[in-house]
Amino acid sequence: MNKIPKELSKDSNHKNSDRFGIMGGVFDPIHIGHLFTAEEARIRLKLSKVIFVPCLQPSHKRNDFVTDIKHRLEMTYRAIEDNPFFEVSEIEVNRPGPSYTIDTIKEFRKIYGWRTDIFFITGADAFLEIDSWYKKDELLKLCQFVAATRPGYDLDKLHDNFKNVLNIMEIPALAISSTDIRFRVKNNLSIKYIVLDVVKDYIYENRLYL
């Protein structure tokens, strides 16, 4: 599988990339919106790869139930296994405590250095809340951001303060949400075509979200 060693080893192969994306998330479950966004960012920004980083415990959902990380990791591995430009890192899984973006970016910076352009891929709604992110000012100096929006989204409010670090993409598939997928499974509704078949099969085989 397209897996980075747990400790983000200093294998020279990982230092050859001068532009890559990081897509962090809960991935509960990972769906085609995530995958399409990552692929679109890779092509538009000419990224060598996109690394998916499932979090152990999201800092913004400390009191919410989150599916066990072993299931979320396995679904992510299965979802990206046929794309040679996608990888999975367990860096946040192996770091105790809440997952903060700045800690993850710093770890990647240690490995890849400052000659590499790192693009953190997130949703526009999440980026609009960046003032509440941990050590936001320092984070903005460490990487560029890719904000994925739904068609018809008001882009003006994203431009003003972050023009130097922000890339914006319209993604039709962003109407899909993991919350809706969990609801559909619980209520015996179809999730075919909104997650890959390998993810759908895993969900049903392991009786997730019931």
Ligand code: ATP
The other form holds:
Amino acid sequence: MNKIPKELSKDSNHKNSDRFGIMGGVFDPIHIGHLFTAEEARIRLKLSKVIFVPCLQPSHKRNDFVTDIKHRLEMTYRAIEDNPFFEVSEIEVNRPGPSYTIDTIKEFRKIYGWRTDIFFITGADAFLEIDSWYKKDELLKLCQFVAATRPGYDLDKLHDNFKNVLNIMEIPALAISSTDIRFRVKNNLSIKYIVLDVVKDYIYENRLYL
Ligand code: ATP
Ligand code: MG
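So that was the form predicted alone. Now I'd like the form predicted in complex with the named molecule, please.
All chains and molecules follow, beginning with the one already shown.
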């Protein structure tokens, strides 16, 4: 995992993009809910690209087991491969300790400056917990947020203050979660069509989630 993060490499053409999205997640594993959400945000918000940022250590699930980053990262790379507007960043992989979104956005701001619009893309469940995010007041000033509707999570519950900084994106309901996918693998149920085939094959080849 010693690769130089794409954004920091000299030949990166990142400075050309004035508007892009960041999709943070545990991606354990990455599924079509993540991919569809990112693609919808890209098209609707006219983003030049979406950067997927797998976290090293989820800050909100500190006591839960998460799969080794090597596997989560590899699945993420494979899943985005056929979309020229998707990238993976190892910015959190290379930063020890809990992966706080604020640290990541600050790093991106250092690279892209302030003339770029950065949209942090989340699902409704994640944004509804914004109050518990590390340094959330500062974070909310650093980028814009997108929350995609997700079955079971009601964004109307949000305080008006947050509604002002948030782009709510209605998407067709996808009641797909990594938790359910892990459960399915463990219980010998099918995961075809809810993850990409390349991800499904990787999971079986590496005997993940058993
Ligand atoms: P887990 O069940 O392990 O929590 P997850 O499916 O929620 O996994 P995460 O990696 O935790 O996946 O999520 C990364 C981001 O993707 C979060 O902002 C989450 O809200 C969003 N997301 C995940 N699944 C969906 C979905 N089906 N629809 C919309 N957004 C989603
Ligand atoms: Mg989640």
